[in-house]
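One chain comes next, on its own, written out as structure tokens in the form predicted alone.
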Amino acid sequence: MKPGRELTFDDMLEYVGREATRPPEDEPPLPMGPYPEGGGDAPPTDGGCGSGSCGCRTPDPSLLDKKMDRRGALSMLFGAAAVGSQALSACSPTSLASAEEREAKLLEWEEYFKGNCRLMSEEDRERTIERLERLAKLKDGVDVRIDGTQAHPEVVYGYAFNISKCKGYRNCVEACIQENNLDRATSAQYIRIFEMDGGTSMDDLDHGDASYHHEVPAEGAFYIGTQCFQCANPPCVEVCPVGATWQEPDGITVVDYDWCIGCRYCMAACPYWARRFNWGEPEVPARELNPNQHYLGNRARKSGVVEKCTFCIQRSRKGKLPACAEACPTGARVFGNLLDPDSEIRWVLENKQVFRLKEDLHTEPRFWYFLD
């Protein structure tokens, strides 16, 4: 390597290469030149120079015979790694890349060998918020806490929207994007809240204005939001290719964001605008950051992925309303356990006359509407 480079990923897989193949110092070296004639499964060399550069040289038959699973061959590969980061930066002064810029890099290349959120034990998805959280500050110099608690047992969530209580204020609009990190570049919002004309049909939201920029409530008009409505059918799910994105066993639809591929089909299918594509990575100010996050919900994402609302889970599993319903200033927003007896949600799902956009589809969502 030479001096004032940066280490690169090749200069760590080669370095990883010749670590796992040089014989321990107590041994003699391993004979050079052609394979042994029934020297196992591996084919002999056609010429070769004898010098084992180049791969003419019998590998060690106990690594080769040796079995590991998947977390083990990748902690001999990061292992080694940071050895040789170690070793090459040591001969390297000059490099201009931080002990923190390459302890990023290697948590980084960890991050991307990672295998999907459900398929982690428990020791995976804590080693995996530690590198986040170790990367927030590395990167962004942000002090961030996520959060992994899975669903709770005999809950299940709902949402009622009081069209007779919104006046039109999208404080919830705001609180969404404070609270779940959007992007502030391109002003992006999980909740949109139309403007009805008052002789329109209320789930004709086609003739809605969810852009209006005037003093609210409108004479004559009505208001209506939308997000993401958890269905318990979700078409989202049907359609993604690479399952990064499922329904939680508390009716959350959620996204792994490091498993997304960004094909979009889950958007196409969803037949009430609910999610969002970053076609950029998603720009939130350090002095505007949420720092309580979970890892299915309000975290850091980046671009070329789909996103969506969440119920707030970071707040939801905590025993808290979603910041939307919290913000609310008129009550027009309920949430809560559909299995709780004694909840809100079911007491105006049993005394109001209540309908869902859409049923015709039978997506089966857990969002309903309703008037006073």
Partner chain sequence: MTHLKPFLVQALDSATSGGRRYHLWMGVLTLIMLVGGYAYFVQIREGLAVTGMTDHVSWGLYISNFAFLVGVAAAAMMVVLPAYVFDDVDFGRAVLMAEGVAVSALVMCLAFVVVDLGNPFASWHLMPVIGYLNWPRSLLAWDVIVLNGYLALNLAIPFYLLYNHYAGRTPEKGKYVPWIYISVFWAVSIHLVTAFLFAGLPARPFWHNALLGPRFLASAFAAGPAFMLLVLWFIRSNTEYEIKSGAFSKLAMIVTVAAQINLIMLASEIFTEFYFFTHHAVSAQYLFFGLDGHSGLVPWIWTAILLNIAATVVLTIHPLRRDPRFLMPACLVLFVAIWTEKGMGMVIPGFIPSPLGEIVEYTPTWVELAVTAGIWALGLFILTVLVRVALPIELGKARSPKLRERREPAEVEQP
The other form holds:
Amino acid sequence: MKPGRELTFDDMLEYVGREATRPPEDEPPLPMGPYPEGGGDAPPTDGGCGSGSCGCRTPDPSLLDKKMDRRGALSMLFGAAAVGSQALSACSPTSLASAEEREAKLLEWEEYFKGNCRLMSEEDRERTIERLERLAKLKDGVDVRIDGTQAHPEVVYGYAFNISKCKGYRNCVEACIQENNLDRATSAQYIRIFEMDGGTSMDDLDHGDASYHHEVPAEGAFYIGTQCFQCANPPCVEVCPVGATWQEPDGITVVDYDWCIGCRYCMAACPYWARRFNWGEPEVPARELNPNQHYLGNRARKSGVVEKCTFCIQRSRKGKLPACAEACPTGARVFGNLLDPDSEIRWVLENKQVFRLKEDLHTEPRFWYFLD
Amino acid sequence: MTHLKPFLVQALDSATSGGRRYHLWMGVLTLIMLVGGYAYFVQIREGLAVTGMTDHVSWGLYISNFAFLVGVAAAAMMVVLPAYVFDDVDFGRAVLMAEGVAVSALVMCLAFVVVDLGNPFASWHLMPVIGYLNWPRSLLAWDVIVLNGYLALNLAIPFYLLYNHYAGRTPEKGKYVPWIYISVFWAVSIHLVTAFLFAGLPARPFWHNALLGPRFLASAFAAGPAFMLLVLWFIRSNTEYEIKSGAFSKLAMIVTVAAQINLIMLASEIFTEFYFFTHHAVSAQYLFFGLDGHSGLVPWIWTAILLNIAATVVLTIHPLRRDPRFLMPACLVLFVAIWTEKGMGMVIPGFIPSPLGEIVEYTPTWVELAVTAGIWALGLFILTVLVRVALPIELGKARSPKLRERREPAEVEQP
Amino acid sequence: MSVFRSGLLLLPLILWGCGDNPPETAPAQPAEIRGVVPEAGDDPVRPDIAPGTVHAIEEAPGLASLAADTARGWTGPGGHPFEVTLRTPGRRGHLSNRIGMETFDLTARVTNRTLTQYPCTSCHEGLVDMADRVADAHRNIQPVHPARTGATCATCHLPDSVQYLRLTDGQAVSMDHAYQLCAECHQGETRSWAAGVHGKRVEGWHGRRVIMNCADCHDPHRPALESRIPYPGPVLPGPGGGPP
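Okay, that one was the form predicted alone. Can I see the form predicted in complex with its partner chain too?
Next comes the full complex, this chain leading.
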């Protein structure tokens, strides 16, 4: 597929045909689905990187020309020291440090000294995104596209969950894992679906069972899902000592993974148990990696930092539905713009009887439950 | 500051010379610290996955010890206040030791917070100008400030006093008494702030009650002075440094009253939780009686409560309290009981069950135990060094050599 | 009036005659909402966006190539018209979507399996006696819905042309607009469906509003969703330890 060409219906047909005969794994991204921009990229080059003649990008010279503030100067200093030490060790016969390894070290140092995403200038943000994309290529050999789309001023996201529709299939859970590059080693999941016996109070999750494994829907049971509710008054944001988590203007509470110090105070503060911690280095097999990422969303996390559901910020800010809402086979999940009076979410709020979990805590979740 | 260099030389000398028992003690502490250091290295390498903590119980042994030791640090105030402000002669000689206890407890507190961080290399993000400290909104930011401030105060005041004694001068009251007033309020604040750190979380009903702060203070004023009594008694029976028995009886009285108040508060807490059982009491149910077959903390908490009661009874009976053969074991028992009750018994149940009702229990791993032991060894090491440095100066054995050389009136010099 | 009716009746036939039922182009709707970022305040913790920057939310890219038709007789929230997805011959899962690396079949599981013989005209021409032949020719059809409601084939299908549905007033409706038939009994559900509470919106929360047809999720002959083994649930750490 040539870059720039519009997706046609035939492309989709072709995709469907190919999908039927399972494509080989190393094929370039398919021209279908939510990531058509991926089709326009050059196919990843494999191997032969050590020679230096393979066309790998050298560090952007603009990185060296940037106007220095204090931290910038510090980082350059340390970066230079890192390169220097690398150069020294390169002289010893045992060293195998290649140009890529040195570049990665330099980029890592620059990353270490960068500021809080919220206080960064547009320029700095672009630069760190560039660095992160390059680092992913250098260290893990994957091509990722990290997006930095800002919040739209006329949008505040809201979510509604139809308890009478959910059948407990957990398609949402699976889609969330895939979309958000959740750690496979610890089987991290942002979404919990609770199976509740009929007659149980709908918000009495203590009597629900999230670990069910049998054919669903079970006789007489109903299902209720939880995830981050993107509270309008989020206790988790209040408690962070370094301001590494905050609420975006469109209502999504995000974490700057590179600013988080890992104290886990936010996890203690969340009344909905919506936050997850990377107890070790998270593992996502390269072939399962979702390369379409957002700086505040599903990009690679590191060991020792907190993460959470972001209503799939990488999707929702592009006008798409979050993965859970899209994957739900029962239509139990409604997502949309609360500021748009003609949106479906507003219709739910105006025409259905809704409730939220633990409303007495005054966290004002932007996630409502309703029944048909 | 002409005496600074000899002062430091003298300090180094006092800290490194001693008998065989002293070297053995310091050697054992160093060994434990090395083991702890290795465990921490493992933790850095593998991430916090090597601890027993999970997404469900996201704080464990480290934060439990932190919460407990803040209390020990704050309790130094109970000695400092009467000694400096009311010129209580009994406490006069105990006060430097108390501040030593505070300093070492604070170092342990900070160490426990640091080892609990998932990303300790990013801790520079806490520094106001180059990082971003979310003050005044985050209670943890408050805690960072008050702990470091209290540490600075407790280092500066004793240093000023010791240095002046070393230089053969009388410390000027105008220069240190205002700071002592500040440090007294500061001591209360470090403890209340730490309590508020937990009590400010409506997500965890077990912590979210107004009694948590006062109970923190009561247990701190029992455990802290109890520990100090042990230290002072050890110093008195092993060195020629004389501490008046008045100091012991007054401290013992403080411990007794605080332990009694602590028990009353415990009773009040248990009554509120269980007289009419509500959903908010499930964590307490887990702690005291077990929940759905999970009862990991039940033996611990009842042991702690029984020890607490036993120690309090011994302390309450006057003849027993006045007899060091009963007082000292009672203090030790009380210290251990409050450590269990307030450490494991306060922090862990807050996470069980999780806000969504899932029950995951917590057991510390060897890494956590080793790191914890290492930090305690570090604290005792620092305490020992501080006491060793202070004793010769306070006994008048160590004086600046420059005094003899110059024979100048000390008052002329300004530090 | 009756002339008008018969005209309506003929309309789908005429449309069908035009060939392979080409997807009608949707009425043009604004592809994006635009807004101007207000002046960035002096609060140091707000995003440092240059004042006046225009941010736009694009329409979900998949929508551009989606086969859909404007719904007839129904409007969505705010009285806005919306579109329904079209079933297209020969395609499996026309709304299949890649989420991460997994392909999720977003149309109904039943739909894609049962409509292998679509369009009906490939076998049936003209009048078919549907009453007895269902079991022979369409083993995949389990007539749960008619059995429960006492309906016969001709209650819903146009007797002389099986690929059209028949409303109670005799009007013929193409399969692509089956919701009109469903609405005759399931009024509440259809109202919710049009409002976006029942059923699924495709691709985006913003831009063209395309929602799935009733039969995309419900097998019309056996409408209840099937029970199945769910995707794996959480693994709670056992006693004495965290993750390995």
